[in-house]
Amino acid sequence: MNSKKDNNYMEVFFDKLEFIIDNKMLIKLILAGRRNKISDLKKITVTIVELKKGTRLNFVYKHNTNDITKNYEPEEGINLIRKALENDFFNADIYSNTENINLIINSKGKVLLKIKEATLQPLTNFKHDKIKYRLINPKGNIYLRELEITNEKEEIRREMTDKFKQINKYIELLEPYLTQINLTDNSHIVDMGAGKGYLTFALYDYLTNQSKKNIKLTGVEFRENLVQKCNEIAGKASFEKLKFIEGTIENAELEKIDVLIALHACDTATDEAIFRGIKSDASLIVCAPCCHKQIRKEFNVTGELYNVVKHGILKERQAEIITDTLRAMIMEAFGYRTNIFEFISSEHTPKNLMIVGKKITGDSIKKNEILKNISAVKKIYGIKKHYLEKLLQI
């Protein structure tokens, strides 16, 4: 701090923040303004729950592709919001019941309290249990219950929970790639293995009724027990634009297609998806790979990286690292831009890998460099030829 005057001010807001937890008249506290701008903590949303063991503050840290929340007695919560604020971030913005709290740091130090009138309704409910906001309602939704992961009653059945968290964060994930490729009502939505349909329904559903998109959406799966059914729920739904096809992602019968999804496609099949996008000029090609058997075939490591292989469990980890790596790199020789992160923690289901790739314009791409750094990464593990090379002819 740079004088006697900043140390008053940040006094003042912790008097004030320990005085708003003890009477409980915490709304939340949002800590944000990183000071490191690369690093992975974007932010952290403090709030106050009552737990058997007593009160407790809420911490939860949002970072780039995760979040994490954690629980901690006020005194020591309260101390490490002041760490917070010395080493990760400028700013922290207390809204109470009674006054909402500005306090500001700049890169020298110098410290800004600004104490306004409340802005938020006041919390009178602590529960941990409280409602959270949902991007899919259970409410009303007809499909939910088809598909029972809601009863009669619109309750979300226990042995379901992890499904629909599972909805929720795909939905979540979804959200800010279909906002950037601008869907009209022509835009046409493809996925490709739609199972049961938990996904593909909940996709439409937030973009038709939340979004307010008048998009089509096609999901193609190959066993027609499975057709059947999703179609006729998608009739009970009232999902006029929404329909399901007996097919493989390889020879389904398409026609443009603006957003390629392909989750859980084994093996191969999620390159034959990503080829399919591709070649369809996709905006948008969304894929959460597994059983990457493929490239584990063709290992033929020597030297001192045949350590990292020796053992079979590492061997298949590896694979499955260099197989979705070569993929978005030959994704990115194509015009994508390219993210590989955590679909949902591996707590509620070990296929946990999304990569998406967004179709850029505009930028030059540098198809030769990508391809050159391709044939380095595959000439380290003695591999021959990636599938999704094959199908692209390169």
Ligand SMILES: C[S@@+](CC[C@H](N)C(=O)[O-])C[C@H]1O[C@@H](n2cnc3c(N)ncnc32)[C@H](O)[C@@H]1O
Contents of the next structure:
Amino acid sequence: MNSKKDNNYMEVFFDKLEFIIDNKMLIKLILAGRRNKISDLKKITVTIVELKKGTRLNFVYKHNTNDITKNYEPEEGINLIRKALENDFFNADIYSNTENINLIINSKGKVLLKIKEATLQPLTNFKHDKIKYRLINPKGNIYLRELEITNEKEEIRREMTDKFKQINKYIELLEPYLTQINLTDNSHIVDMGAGKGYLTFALYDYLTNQSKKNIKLTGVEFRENLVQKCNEIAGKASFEKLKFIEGTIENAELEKIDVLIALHACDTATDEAIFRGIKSDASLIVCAPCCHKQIRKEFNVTGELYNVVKHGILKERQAEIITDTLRAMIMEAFGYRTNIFEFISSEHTPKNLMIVGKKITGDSIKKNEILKNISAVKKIYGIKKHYLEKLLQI
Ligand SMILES: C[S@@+](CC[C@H](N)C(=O)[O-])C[C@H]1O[C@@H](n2cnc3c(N)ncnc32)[C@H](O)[C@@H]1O
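Output the structure of the form predicted together with the ligand; the preceding block shows the form predicted on its own.
The next block holds the full complex; its first chain is the one shown before.
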């Protein structure tokens, strides 16, 4: 049972939430920390939206394989947040114009409330036409409307501002690499695990409409409904050389790949994507790994180094670092010059590393030396095989 103090903290939290919503100062609220670890519902994000019917709370329910969006009247929404904290989640984070409020309930029902200075840009600064964009134009772009990034006035929808910024940022990062590799007519770009296609459409738009390249772009995705929807949108936008195919990263039938992109493909799906890029002798491989489970399971660390992996979270981070280090080294052994960098602020997502490999030619590639170094790194962590090595049979 909750103590009086716990109940007070909850009431302070909900008083503040109501005030923040009434005054339109809610940037976002995140419910996370599943009470039931096997629940399919991972997270709920709540933002304010202004509809013709009035102010509503927009709930995005993030499930393992899909997101569901619903709008509620503020009072109903607040009740749902209360119920979600009772039944589904241990944590709630409010990001408002004036403060960040963090509510944590432990498994015994004890409540902790932390209030800190605001860290996100206040909403009052939000102006559709003030969003800086350089590469993707919200005006006259059918796909942005169809993907519900823009509204009927071709303005960026407030809840999609982050997505729109992410798309622009992503194109901005890719642009110099794409310029370096000299795309020619019919160069084939493949986006593995294209999902809803936000980034795939934007890349096609940028390359064909801004850079005037005559490329072909294929999005590969195993969810049939997404493939169908994306092909419909490509048709409406008259994006003739953009197509989405239903298939897996490992087995999809594809012509020669010149540029391989795989953003947020889970665990070893990133390795399968890199493998296909290497096998196809792609000029450019770009991936943003998602989760890193394989190497974590392979760690076999004893002695002093055990201290580095004895805490779960630190072990997880080490596994991420080693997984991506080995990916980059293997790509280098196969003739790719690699770069690894953060491509979006960790405030938006902790999964923010991008690995870029650009094919180099000539005999400067010291394959044997790199393979020896790979073995040395693996030995330190007691790793037998990186999944990418298995695929490449090295
Ligand atoms: C996290 S989403 C990322 C979507 C998009 N690339 C992005 O970054 O916005 C990963 C997508 O890859 C798809 N996917 C995962 N593994 C796959 C595989 N082996 N073959 C094809 N699609 C896969 C999932 O269905 C999902 O739509």
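Keep in mind the model is a prediction, meaning the values are calculated, not measured. Positions refer to the first chain, counted from 1. Each form is matched to the other, and the largest set of C-alpha atoms that superpose within 1.5 Å is called the rigid core.
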Open item on the list: Superposing on the rigid core, is the Cα displacement of residue 176 between the two forms 2 Å or more?
Closed with: no
Task: Displaced residue check between the two forms: residue 337, CA, 2 Å or over, core reference - done: no
- [ ] Spell out whether the Cα of residue 97 moves at least 2 Å between the two forms when the two forms are superposed on their rigid core.
- [x] yes
